[in-house]
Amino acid sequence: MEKFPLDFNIDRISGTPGRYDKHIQRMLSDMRGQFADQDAYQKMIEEGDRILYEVYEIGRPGIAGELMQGISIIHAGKVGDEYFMTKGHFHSRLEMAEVYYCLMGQGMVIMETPEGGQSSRELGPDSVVYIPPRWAHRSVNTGQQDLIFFFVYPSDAGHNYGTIEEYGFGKLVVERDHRPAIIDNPRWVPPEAR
């Protein structure tokens, strides 16, 4: 890693960064149990595993003062009628916070707060979505083309997906009428209950 200057350019066909330091595949195996119609999942799995989304870091030192940056590309597609996600997580440091400007595409933004609090924001060419502190959070992909979206947060937040991969998320995006709609995810645990 480089110290100075840091600098990249993104390819707009592909999305991907000119440097990166680290590049994530996360696989349709590796969201086993997150979406909701586990029949569907299955049925998908059999035909072959393949690639829901990428993360393209920029690394910086796990320290205060620094920030970690990157790319992520979250592909087109359906489980069912749920859309293409992340796994979603905490931050290991509760109050850190993130920033996703979006490069291209349609997505969403889901998040949800340790007390189960919960909220949402769309994600669109030139938007930005601020996720505060102690909010979880995963992006989905609503959209017939990748969702491309650059990140930034502080390099010692951490992440903590143990929680989403045991409790799940509060809310659900699926296909409704041709359209994205946030549904209550039936299997939820909310916080009182854990």
Second form
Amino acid sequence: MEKFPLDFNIDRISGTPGRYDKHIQRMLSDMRGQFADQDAYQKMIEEGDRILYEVYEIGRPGIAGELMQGISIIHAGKVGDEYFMTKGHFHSRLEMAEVYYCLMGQGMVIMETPEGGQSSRELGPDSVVYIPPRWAHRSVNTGQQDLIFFFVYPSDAGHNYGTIEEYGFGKLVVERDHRPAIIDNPRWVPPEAR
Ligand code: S6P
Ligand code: ZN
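Structure of the form predicted in complex with D-sorbitol-6-phosphate (previous: the form predicted on its own):
What follows is the whole complex; the chain from before opens it.
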């Protein structure tokens, strides 16, 4: 029990947890092929790499019954007109769900099933999104500030990035007339046609 402390605080200004076991930083260069506007992506990379999002993980053993917790921070910005976003994934154990609790910022969770079902929910201060079993999830920062949310999911869920890396999600979140809009992803192929 003592090996894993049971509580922590979240700094309300920075959104960072008072303690964590792992700090992951995902760079623009880690997202090659994910943004629709490849020319805008290339131009941005040439201007210099940068951190798109960060994850602070509070670890627990990766066994059934345990829960992984943490904080994700998606920085504000766009590649072309597409907002900064996470890679997105299915859980390797597809049947495992997840909960996001948004602390700060504005954004969206884009979700998709292996059969190509599409859904999305908004994230804002104090909103909670339940990601049901079988739904892949990607979070998108549609605001001007960091999007910061707490997450909790089964420790043995695992992450499967495979098909998302290849085809992306069916929907993209882009800026249209100074506000976020969800549009079809031209690169996406319905699962039955892959
Ligand atoms: C994990 C959970 C989040 C994401 C994080 C980064 O199940 O959904 O911690 O890992 O927001 O996203 P991604 O797609 O790069 O793992
Ligand atoms: Zn997840």
